[in-house]
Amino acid sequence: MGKRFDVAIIGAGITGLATAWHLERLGVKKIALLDPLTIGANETLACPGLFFGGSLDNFTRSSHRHGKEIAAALWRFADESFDLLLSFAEKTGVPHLVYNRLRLISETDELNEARQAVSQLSACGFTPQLSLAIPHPHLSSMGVQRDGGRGGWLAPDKLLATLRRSIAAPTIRHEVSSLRLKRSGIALQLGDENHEIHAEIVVLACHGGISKLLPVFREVLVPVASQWLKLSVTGDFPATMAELDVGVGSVFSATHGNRWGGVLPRALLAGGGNYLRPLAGIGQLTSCWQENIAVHLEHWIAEQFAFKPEQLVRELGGVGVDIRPWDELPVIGPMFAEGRILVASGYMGQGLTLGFNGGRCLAQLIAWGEAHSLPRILWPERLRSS
């Protein structure tokens, strides 16, 4: 008989650690945190550190597919998630920057979509702004959609280290090879060894590894390769950045969220460009560095803000795997037909933003049986017939 816990959390990224952190503050103490060696790599450490409200693509992406009410609920959840993570960073001293969340518009179809998005957002009680016809001889933008001061950056390694120091739960460094439901709880097989631990409730926060443990999700949670790079800036930032109000701490996106970036002191982050990957990176279980994407992003940043090419010096970069549900909504909540298993994944490019709040909601569901701020549409039950 293995050790017994009230809750076993598989995954030690932002969601797993946040779930443990919130559970302990809600009085649940007998927790095991499993940090797998191969299941679902820690994507939090591989991310560039950007967090932001709203969504990566515009409001209309969700409203067209799911209706305005669901789109607004998801937008509010993301805004709340941004505020919660920012509050935690401020209170614990995690290095961070905050400024604007911007959408840079350079195509007519994007401009038309932005007009519709701003109208719908305003009708739902949000306060976006759309600025048009920005005059500059070297600026490609036709306009900018401002979604408020919910753009920011924080240090992912410092965030995880701070959470770890604040958690009393032991860390078990084993891969979980299988789950077995029993009347008395759930047995977790650890690796290839004849060793188990037992828990009343299991939280799957291992993202890419969820489908391995729950095969029902194999066709639902789709892996997508991703890539980003950091560019140091020599000389002065161009005047175009001030004209666009792209200050230090800003998060910006363009081409329907297919390209994105952020501003650090004396540096910029840039990511996306998946349309240059085979099948846009969809279905790739691992990500690899593509030099053509890096060059493409460098050129985009230079053209977007009127940098001279010699001003941008590549400093570092990273690759990762995002998880996108087939219906483009995050999956957070208890499994259908088995409430003792809870899952969180499919953050649609907003893992750092949504993970902390996702962990809080899972902790509330476990401790209280409800999480009022979690939209019910995000529960896995919607995938029952998929």
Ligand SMILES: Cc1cc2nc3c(=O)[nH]c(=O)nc-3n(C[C@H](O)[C@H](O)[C@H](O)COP(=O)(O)OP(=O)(O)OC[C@H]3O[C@@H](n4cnc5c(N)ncnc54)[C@H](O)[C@@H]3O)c2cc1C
Given for the second form:
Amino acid sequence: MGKRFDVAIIGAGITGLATAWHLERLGVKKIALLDPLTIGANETLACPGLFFGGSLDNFTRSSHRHGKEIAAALWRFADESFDLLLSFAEKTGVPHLVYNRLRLISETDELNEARQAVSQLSACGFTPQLSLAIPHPHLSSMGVQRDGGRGGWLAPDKLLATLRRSIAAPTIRHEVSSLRLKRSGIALQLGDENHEIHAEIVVLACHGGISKLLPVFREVLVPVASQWLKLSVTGDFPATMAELDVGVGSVFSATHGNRWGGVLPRALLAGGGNYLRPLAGIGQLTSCWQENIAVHLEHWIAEQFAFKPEQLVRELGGVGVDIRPWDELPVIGPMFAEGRILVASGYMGQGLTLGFNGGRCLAQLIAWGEAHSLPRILWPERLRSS
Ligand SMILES: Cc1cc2nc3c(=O)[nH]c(=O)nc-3n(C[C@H](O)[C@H](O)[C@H](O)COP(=O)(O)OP(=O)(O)OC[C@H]3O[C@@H](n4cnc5c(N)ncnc54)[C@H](O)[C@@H]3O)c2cc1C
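Okay, that is the form predicted alone; can I get the form predicted together with the ligand now?
Entire complex below, previous chain first.
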């Protein structure tokens, strides 16, 4: 008989570590964290570290589909997630920067959408602003939507190390190869070995590994290959950035979040451009570096902010596989028909922010049986077929 735990958390990225950290603070102590910690498998460590409130795409994307009330609840949840993560970074000394969250608008249909989004957001009590037709000979933007001061960057490696240091639970360095439900608990088989542990409750915080353990998620949590790069800046940032109020710490996005970036001291981050991948990267289990995307992102940044060509130098970049649910809403909560298994994934490009709060909500569900701030629409129950 293998060791027994109250809670087994599979995955030690932001979701798993945040769940463990919050569980311990809620008094749950007999926890096991399982992760082989293979270099390259952890998307949190591979990401560039932007965190932000609201959502990557505009408010109208979810208000059209789910109505304004649900869209506002989702927006509020993301804003709360940003505030919680920022507060954690401030208290624990995780290096971070914070400034504006901006949408750069360069097409007429985006402008129309931003008008609608700003009007709907204002009606729901948020305070967005739309600045139009900024007159500048070099500026490619015809407007900018400011969603407030909830944009930021933090160091993902320091965030994970800080969480890890303050968790007492041991990390069992094994891949979980299968789950077996028993009346007395859940058996987790470790690797290929004939080695099991048992837990009352299991948290699936293992990103792409979730679909392998629970095949019901295969068609729900869709992998999408992506990449990002860091450009160091020589000389001053162009005046256009000040005009758009894109200061250090800002997060910006364009074309429905298909391109995104952030501002660091003397550097810019840029990512996305997946539309240049075969099938937009959808369904890819691994990601590869595409030079045409890197060049495309460099041109976008240069043109968007009117950089002189010699000012931007590529410093580094990264590739990764994000998980996007088929209905574009994160999946956070207990499994339908099996409340002893909880899941959190599919954060639509906001894994740091939503993963931290997602872990907190799972911890509350386990310790208290409820998580007030978690919008019910995010629970996996919406995915059941009957
Ligand atoms: C190119 C790119 C850029 C991104 N940029 C950002 C960004 O700037 N900001 C942002 O918020 N989000 C960003 N994201 C999304 C973000 O990286 C993810 O949403 C987030 O890291 C997911 O965290 P997680 O804890 O759920 O998964 P992970 O961090 O991947 O952790 C899962 C862990 O589970 C382990 N695991 C998997 N299967 C098993 C198993 N069977 N048994 C045991 N362990 C297992 C893995 O080893 C891994 O360590 C980006 C994504 C990509 C692809």
